[in-house]
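The form predicted alone is given below as one chain in structure tokens.
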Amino acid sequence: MNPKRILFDTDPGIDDALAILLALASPEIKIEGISVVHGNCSVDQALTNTLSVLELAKAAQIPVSRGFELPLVQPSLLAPETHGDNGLGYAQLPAPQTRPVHQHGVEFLIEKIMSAPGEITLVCIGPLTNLAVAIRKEPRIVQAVRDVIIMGGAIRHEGNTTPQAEFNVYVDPHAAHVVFHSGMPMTLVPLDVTYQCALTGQDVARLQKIKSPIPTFIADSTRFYMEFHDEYQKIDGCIINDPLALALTFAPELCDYEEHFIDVDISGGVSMGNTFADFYKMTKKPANMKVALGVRARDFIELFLERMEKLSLSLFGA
């Protein structure tokens, strides 16, 4: 069977970084390439990361295009206290030797899509900016797409940047809006599932028992991003929203959905980037997606730990 094609709108940031490895760990999918955008840290940092990270994982020949450096209306909002100043934690990694494609980040999206229509699974893993711009430039990546999944947003839950918002959708509200009202197939991945997805110190023990330069990247990279959950949420590990969005395109009996009409609140204020879904069909507007509110979040993790592990292995060895 073939692998499912995807391409990847990303963010790096810790646990983009560990979504893109556990694609690269995963047989089941392929990476066509990867957008960059602002968000977890400033894209020129986010380019440099993924094309580090590829270069860790020896897989450099995965092209990466540079994307937006803003959202579309708000003013820039960054996260050094969540990913450190350099977006990967206490983690360091060499300055990547390969460089990124000369396409922006917006025809690169479109062209992927257009180039195979019906089989490119987008994951979006960081604000939509990119693609809420592709998808007003080139509004036939709609029909295109096989199918987009978003980790964003917060429905039941809590935000995690302000009470009401999730990052990614917090960050570029505008673009969520553009995005969610697209019609394109979507499955939103929201903090309801991913938050109860902690990766804890013992799962990190676990990978550095293997000698290799990937578990040192792991227990560096998240080390830094437990510090944060400890000091902000009190949670005893660290929450590694973004692979588990990305395990969904292979797996996606990890989690529960339902379909319902989900909105974003562009309207300023207190609910600024509030994702809300409407339970009760009191809009009467038709589901617009499919959004995770249920998760098996240990299957999750231990899968994780284990395609880590093999990861390690294959590239460097016992």
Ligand code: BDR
Contents of the next structure:
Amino acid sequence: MNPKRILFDTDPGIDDALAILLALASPEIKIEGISVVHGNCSVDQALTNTLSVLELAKAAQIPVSRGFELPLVQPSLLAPETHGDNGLGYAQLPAPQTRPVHQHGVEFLIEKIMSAPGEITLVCIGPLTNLAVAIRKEPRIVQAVRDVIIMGGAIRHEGNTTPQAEFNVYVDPHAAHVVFHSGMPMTLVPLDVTYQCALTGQDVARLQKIKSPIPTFIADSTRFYMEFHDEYQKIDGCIINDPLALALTFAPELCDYEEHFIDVDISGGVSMGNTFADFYKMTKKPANMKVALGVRARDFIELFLERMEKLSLSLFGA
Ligand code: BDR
Ligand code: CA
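Can you now output the form predicted in complex with this ligand? The one shown was the form predicted alone.
After this comes the whole thing, all chains and molecules, with the earlier chain placed first.
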């Protein structure tokens, strides 16, 4: 079978970088391109990080495009306390040699989706600014995209940015509103499932038995991320949200799903950016997406570790 064709929209970010590595380690899928957005760090830093991670994994041929540096309406909100000032924790990757394509991220997404109708799976693991504008600019992408997997939201789970809101949605709730109401075939991967998926110090130590730049990068970046989780959330290890969303492109059985009408609060009060499901069908609105609400967490972490081991060995030998 031909590999599934994937487009990333991302803000690397520690777990975004891990999602890119997981994609490169997965023969079931092929990355067609990456559009970058503000979020965990500035868009320019995220662009540098994307190119550097691709070079680290010898995948510099993948086209990368710069998207928006600001949310649609809200002021900028970055996450240095979670991902470090450069977005990759304590990891120091060499400055990239490759350049991004000249096309803006929005044009890039539109062109890639429209040139392969029914073929492209879009994996959105940052704030949804690029996709929202792409939908407004070329509404035909709604029908042309094969499906969209979105890491974002907290349905029954507490927020990680406000008590009620998850980071990707909170940073640009108006963009999330456009996307959620677009009619695209979507799967939401909220904190309800990602917060069950902690990568631990022991897991990282297992990877470090292989001497290669990939485990070193994972160890240096996640050490910072683990310190954040310990200090702010009393979690042992770190939550690898974005790799779970990516894994569902080829291993959907890792999660259990329900179909619901899901919306986001953009009214500007204390629940700004809250994502909520109409579980009892009170609005009578048809379901607008699938949402992952159960996960086989340890199976996923095991899959992640095995693939990182294989990638390390295949790129850098034993
Ligand atoms: C999401 O926010 C970012 O910090 C992570 O990269 C992930 O995409 C989790 O709320
Ligand atoms: Ca992210």
